[in-house]
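A single chain, nothing else alongside it, follows as structure tokens in the form predicted on its own.
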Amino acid sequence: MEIQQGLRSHIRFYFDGELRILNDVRPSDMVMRWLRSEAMRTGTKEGCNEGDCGACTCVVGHLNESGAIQFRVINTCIYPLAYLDGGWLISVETLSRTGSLATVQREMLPLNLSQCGFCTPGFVMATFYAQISEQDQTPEEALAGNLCRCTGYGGLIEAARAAQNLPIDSAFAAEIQKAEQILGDLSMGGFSISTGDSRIDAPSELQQLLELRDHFPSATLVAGATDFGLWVTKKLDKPAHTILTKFCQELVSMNLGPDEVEVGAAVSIEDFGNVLISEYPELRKWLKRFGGPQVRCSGTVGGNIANGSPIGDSSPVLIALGATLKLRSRHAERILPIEDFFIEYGNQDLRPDEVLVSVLVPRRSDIKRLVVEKISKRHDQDISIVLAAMVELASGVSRYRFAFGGMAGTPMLARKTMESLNPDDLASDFSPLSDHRADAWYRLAVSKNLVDNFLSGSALNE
């Protein structure tokens, strides 16, 4: 059935000085692809092609809602091209563009900061974003999610503490309010691109949303596509149908209630663990260990939670803090303990003409106590070997909530150490698997080590 809805057949975005609209988009098209091929722009480079090297990195600007334009940093190589609708592709090229080099630029060449040249691209525009987003935080978590292979960390890291210490160009500045005059012009969302042999719907109303799932319940639903690019780049799927929600207004919003925060399934990683860090201060570490800052600035918590990963890290948080689910579909809402959606590996309770719409996460007026730690073989971007999250509650019969990753098919409560205290009895409540990156053994011992230091005041980021 074909459902219209009068929605735009065109993609519209700003790039280097020009409005470019496109109208044959795939599914399985991402950015890198069109800016090296078509774009002819080949200083973004193919690494890995999986987002863990940051040599693609590039950075998009959207308006948001004082209509000023939040920028976000990308790994092209799994960014949809899609998702640049009304937005500001800014590639290493676009920073030269007036015909002098961006202060970044400037301070990396008397450090010699280049000598195969590959990854500097990548490094480049990871500094120009720390620098444009005067984000909190070091130049080591800047650089997160950019590796090199030959130059050296040292000068890299120097460069971009002495690009986070200065302002942006003025010839870039004009740069801004040039485009956010031409953004302003701009819907986001809205449109319906069929192919012949493929067909993107991306709704900005949940109505739109919620029928085009009911319609088309085969349809791949795609958020922050960290998961989706994947399989587009290593599996080599050429999917048909997708629906991408973060286009959705109603699941790209954040409501701070007296009880709960509801926060929309499509908001990023990166802004949703701002706003859990705000009544939750103890998250700040577990932030900055969620992947690389080009991963959290595109996944979703939405994503993170609905593709029901076992290692997924911020749903042992939720489950910890007492979270819920808003799950919509045409005819009906439910609210779900999120400890509730996950059945057994690969299976969530999440009908096929469903929508998760949003999480509900409890205020801190009853959490006393609230620790995360992350086990994985290296500090940062890394998939977790085991992912504990631990509260103790001010007042109540049950005062423990132990929620794990890592230890089973999906993330899920250890009850019976919850009500007996003894973390001996992680053994009965789980029974973890050996794979490449830990043995059962280790992650059951590491485990009880955890919920131990917990119970007993000495745990590592208290």
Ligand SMILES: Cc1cc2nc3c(=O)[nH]c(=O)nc-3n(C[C@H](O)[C@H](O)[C@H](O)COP(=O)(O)OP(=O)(O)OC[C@H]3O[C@@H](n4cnc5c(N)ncnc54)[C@H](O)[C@@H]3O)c2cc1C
Second form
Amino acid sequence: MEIQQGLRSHIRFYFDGELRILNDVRPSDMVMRWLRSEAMRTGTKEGCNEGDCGACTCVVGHLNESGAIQFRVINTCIYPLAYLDGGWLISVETLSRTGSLATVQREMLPLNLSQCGFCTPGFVMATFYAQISEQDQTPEEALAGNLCRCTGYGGLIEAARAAQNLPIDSAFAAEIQKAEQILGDLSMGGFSISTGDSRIDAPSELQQLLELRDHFPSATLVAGATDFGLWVTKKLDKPAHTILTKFCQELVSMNLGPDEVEVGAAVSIEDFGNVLISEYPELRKWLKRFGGPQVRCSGTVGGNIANGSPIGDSSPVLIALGATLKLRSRHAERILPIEDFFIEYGNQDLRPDEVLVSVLVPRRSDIKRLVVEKISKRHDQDISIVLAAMVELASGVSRYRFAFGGMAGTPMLARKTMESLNPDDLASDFSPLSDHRADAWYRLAVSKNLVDNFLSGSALNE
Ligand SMILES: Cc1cc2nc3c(=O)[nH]c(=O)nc-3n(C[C@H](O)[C@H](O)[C@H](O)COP(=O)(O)OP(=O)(O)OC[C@H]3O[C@@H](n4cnc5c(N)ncnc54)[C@H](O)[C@@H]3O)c2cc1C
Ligand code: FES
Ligand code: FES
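Could you present the same protein in the form predicted in complex with this ligand, rather than the form predicted on its own shown above?
Below, the chain from earlier opens the complete complex, with every other chain and molecule after it.
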């Protein structure tokens, strides 16, 4: 397939007072490498290079439908450079570009929050995001994606708490106005960049995305890149061709219907979680323990399902709620219950020419009780050992739905236990693995306790 006529062959974004135009962008190029090696902004630090430590944290802004800038906090080590298209990149240097420190930096300075200082720029940016984003989050939640190995967290949390109540600096407010005007003249996506041995396609419409998928079944579909980024930085993959989904309008939209909420596959975990919480407030704790803010702002619901991970946190919840998936190819559309999507470990019901377009989540109606429990070694930013999502319906013959992650090669329903309501039957439903996170006996024991608590009405997070 030739590059479509009229598509741009470069990306454009706003950074430190200038419009940047880059032609030579490759699938494996991440924002951090560009910042430190090309823009020579070395305030942004490289720590883990896998999304865990937050040392590389920056903020990006893109215009939303109403023309205002929506900010997101990102780990630049695993954020594809191409995703800056049409946006505004804010690094730690941007904050003091006018010559004086930003209010969050002034707030942090007297508290002596830095020893070796390596994590400090990342904490400054996460705290700055806490100031500007107006998210419903505690200071601890705002900093859950940032690690410090030397200084105590007490002062850092105090600074984040103070920042949440600070007005935006007047110099920065003026910069926001300027950026809004500049971004207003830029489109987001709709480009195709070839460098000789690599290619990035960034369709802005679903039809283009489906055609690209059809023509290039071996190209890598990339959504939020929180998995993909690690293939590049840790497995040292050099992907030859990526197709980006996050500029595709249909994939980033959400519709609240009378019976269900339809969420585009490329909607971020943060936005998806917040829309679910408006229907199911019990899910707040689940959302806040999904990665940290940086992972939730980049990672998508579609990526979390399509990667087929048995320990992904959204699939058990969606299975318990009875969600369905909309899959499309150029020629056909299929809707299937999410539990049928997972065939076995590493094998999903997704054809080479198909794309996961959206997730359809039933609205509350008949659901009387929903409890979700994540068992992991650390409270924040950790992968689940077991995730249990348990639902009690108000009526009907089958009143219970129990879905688990971490108990089998795929996320799945505990069908026998749902029928018998005997937690011992989990041993018939599942034969979990032992791995570095937990032994099989522990997974079974903790799951039995969770079902037991749920059935006796004493679940921990009610
Ligand atoms: C530090 C860190 C913490 C994390 N914490 C958690 C956690 O607490 N819970 C958890 O569940 N996960 C966690 N993850 C894993 C990851 O963030 C999630 O799985 C995320 O939702 C993946 O989505 P993505 O958009 O980033 O996927 P990508 O990396 O873009 O893609 C993942 C896979 O899905 C495919 N894909 C993406 N979109 C589509 C589509 N529309 N149609 C078909 N295929 C598609 C891609 O081709 C790829 O194979 C964490 C990751 C990191 C780095
Ligand atoms: S360097 Fe650790 S999150 Fe990016
Ligand atoms: S001050 Fe050294 S890592 Fe935080």
